[in-house]
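Presented as structure tokens, the chain that follows is alone, the form predicted alone.
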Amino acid sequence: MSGLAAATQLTQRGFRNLTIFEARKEAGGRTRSYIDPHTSDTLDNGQHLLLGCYRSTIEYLQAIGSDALLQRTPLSIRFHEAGRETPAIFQIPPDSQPPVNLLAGLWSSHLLTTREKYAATRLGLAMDTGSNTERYDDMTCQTFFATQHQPDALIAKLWEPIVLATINAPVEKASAVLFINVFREAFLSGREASELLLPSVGLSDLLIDPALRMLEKSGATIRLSTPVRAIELQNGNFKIVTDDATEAFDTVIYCGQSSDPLPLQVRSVIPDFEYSPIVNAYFWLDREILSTPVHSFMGTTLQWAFPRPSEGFPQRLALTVSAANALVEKTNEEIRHILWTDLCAAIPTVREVRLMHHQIIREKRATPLLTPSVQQSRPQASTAIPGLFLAGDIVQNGLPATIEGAVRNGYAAARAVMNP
């Protein structure tokens, strides 16, 4: 996504002779779709939640002509828990400005006790009025919540699900700065910021294929299944080494996950980091059990469920588990059993439902694990070598590794090319 965003931005500004190298046989990296051969449904490789605060993503979609494929709806989340007969609802009123809309959502919900609502209000107002986040640079989310006197039950019910969904890291490892920035953008930056943007198509049709068509129409060269093995500086030009050839370029934007192809002096400024996995599953059911767009699960391995349309079945559920280190190494059947058991425990009517088909998708290297130290060490788009720029997840933008973060970093790299 970061590379496509950079390329489309440069194309719009009149740059030509662009070549895009993609290691995989399809573009889009971890943001893509494929056809399930059993059901003919279009499946995303993982459930990505798009929000109204994704301003760069919206700009990108407008540029490639697919923004009309999104439908806006106010944020509403059903929270399910074993033993709770009906789910608790957290809902942002659509017609009020922040922070009033957030406070109304908190206080009208049965998710939290009165004490927890007061604590959540204190934290929300503190993040609304805070000017900078430097004092939290060294803090994990867990430490930050402790300094803000947040009850454990509140963290488990509300804050931890947000951290897992956005940063893909447990609270004891995730950077507090990232949580604060996400919270401010999603809930405090404008009336429409927290709205859900629901695509009517798969991620490839929304984000990838229209961009490829735009780039090809502008004359860009797109080389799939062509991993870059090395980027070498030679006589003022860059030599791009692939398995088949070595080619010269004036400017390079590198968006890859691995730093191995980069020159040593650039590679040395990229922090060492681990990856955090995500496990996704699709369940096809013989009847509809969920009707609203977003469902959270408490006290289970399963974290989120999103009803998705299906061509031949009454309902398809997209299930997600972030920071899934304990789950990702299990067999497909073990994962299916765990997630189905969780569904049955949290929604008793599921016990009467037949699971008709399922798909398990693992992303072992889904996102960088953005701890406080890694967050502080993320490099900028410009490097010490003129003409060589960085984009992708690890580049600093104050956000987690999301679609919005990828697009922003692509745009930042493109701006750096235009204004070296």
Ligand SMILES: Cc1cc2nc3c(=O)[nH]c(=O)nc-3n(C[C@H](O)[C@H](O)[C@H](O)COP(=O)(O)OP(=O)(O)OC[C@H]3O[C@@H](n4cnc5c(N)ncnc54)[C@H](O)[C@@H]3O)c2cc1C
Contents of the next structure:
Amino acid sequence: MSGLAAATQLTQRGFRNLTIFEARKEAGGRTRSYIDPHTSDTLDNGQHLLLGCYRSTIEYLQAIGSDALLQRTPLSIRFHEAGRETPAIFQIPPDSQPPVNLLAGLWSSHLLTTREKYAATRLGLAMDTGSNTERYDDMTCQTFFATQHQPDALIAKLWEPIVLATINAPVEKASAVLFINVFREAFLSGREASELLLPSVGLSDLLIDPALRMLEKSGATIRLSTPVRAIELQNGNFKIVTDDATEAFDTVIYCGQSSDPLPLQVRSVIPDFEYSPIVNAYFWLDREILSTPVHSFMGTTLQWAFPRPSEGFPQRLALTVSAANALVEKTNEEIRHILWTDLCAAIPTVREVRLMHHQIIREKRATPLLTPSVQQSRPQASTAIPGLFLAGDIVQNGLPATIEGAVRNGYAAARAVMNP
Ligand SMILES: Cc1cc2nc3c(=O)[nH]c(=O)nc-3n(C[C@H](O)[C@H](O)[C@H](O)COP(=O)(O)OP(=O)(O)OC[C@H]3O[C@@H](n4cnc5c(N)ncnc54)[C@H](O)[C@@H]3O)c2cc1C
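So that was the form predicted alone. Now I'd like the form predicted together with the ligand, please.
Shown next: the complete complex, the earlier chain at its head.
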């Protein structure tokens, strides 16, 4: 996403002679889709949520001509729990501005007790009015919630699912600053910011292939299956070393997460970090059990479910588990069993349904684990070497590793190229 955002931005500003190197045989990195041979459905490498606050992503989609493939809908989440007959609904009314719409959603929901609603309101308003976040730089979300006197049950029901879904890290590891920034952008920055943007196509058709077509049309060269082994400085230019050739360029934007190909002088700017995995499952069912777009699950390994379109089956569910360290090394059959058991426990009618087909997708390196210390040491787009810029979701922007963060960083790198 970051490389394509930078390249399309530069192309739009009249830059020519761009070359894009991609190590894999297909473009898209962590946002891509493929056809499931058994069902012919287009599957994403994992369910991705896009929100109305993804302003750079929307600009990118407009630039590549695929913004019409998104449908906007007000945020509405069903919270399921074993033993609870009907799910609690949390929805943000579409007709008022923040924070009124958020408060209306919170107070009309049966998800929280009155005490929890007061505590959530207090935290929401504190995040609305508080300006700088520096004093939270060293805090995890867990510490932040404790300092804000948030009850454990409220954290488990509301805050933790948001942290997992947006930062892909458990509350005891996730940077508090990222949570505050996400909350402000998604829930406090405008009426449309919290809306869901639901794509009618797979991620490759939405975000990747139209960008590749645009770039090829403008004369860019796209080299797939061409890992960059080294970026070397020579006489004020850069030598890009691949397995087959060495080519010279005057400007380089590097979007990979490994510092290996970088010149020695800039290698150390990419901090050491762990990756946080995400496990996704697609379940094809012989009847529809969920009709609304977003479902959260409490007290189970299963965290989220999203009904997705299917060519030949009454329902396809995308099930996701973020920060899935406990799941990622299990076998497909073990993962299927755990998620199916969770689904049956939370929604009793599922027991009458037949699971017709399933697919498990593990993304072991889904996102960097953004702890407070990693968050504080993310690199900037500009490096110590003129002409060499960094992009990718690891670059500092105050946001978690997301599509929006990657696009913003691609745009920031393109701006830095234009105004060094
Ligand atoms: C399962 C899953 C679910 C997610 N859910 C969401 C979500 O709901 N919402 C959201 O906004 N975000 C989500 N994300 C995060 C989002 O996908 C990423 O943050 C974003 O795609 C990162 O884009 P990027 O360009 O920074 O990196 P990448 O997508 O990793 O792109 C980097 C590219 O560079 C290539 N590359 C690396 N090194 C080299 C080299 N030396 N030479 C040549 N090529 C190289 C890689 O092959 C890759 O194609 C999710 C991610 C996953 C995996």
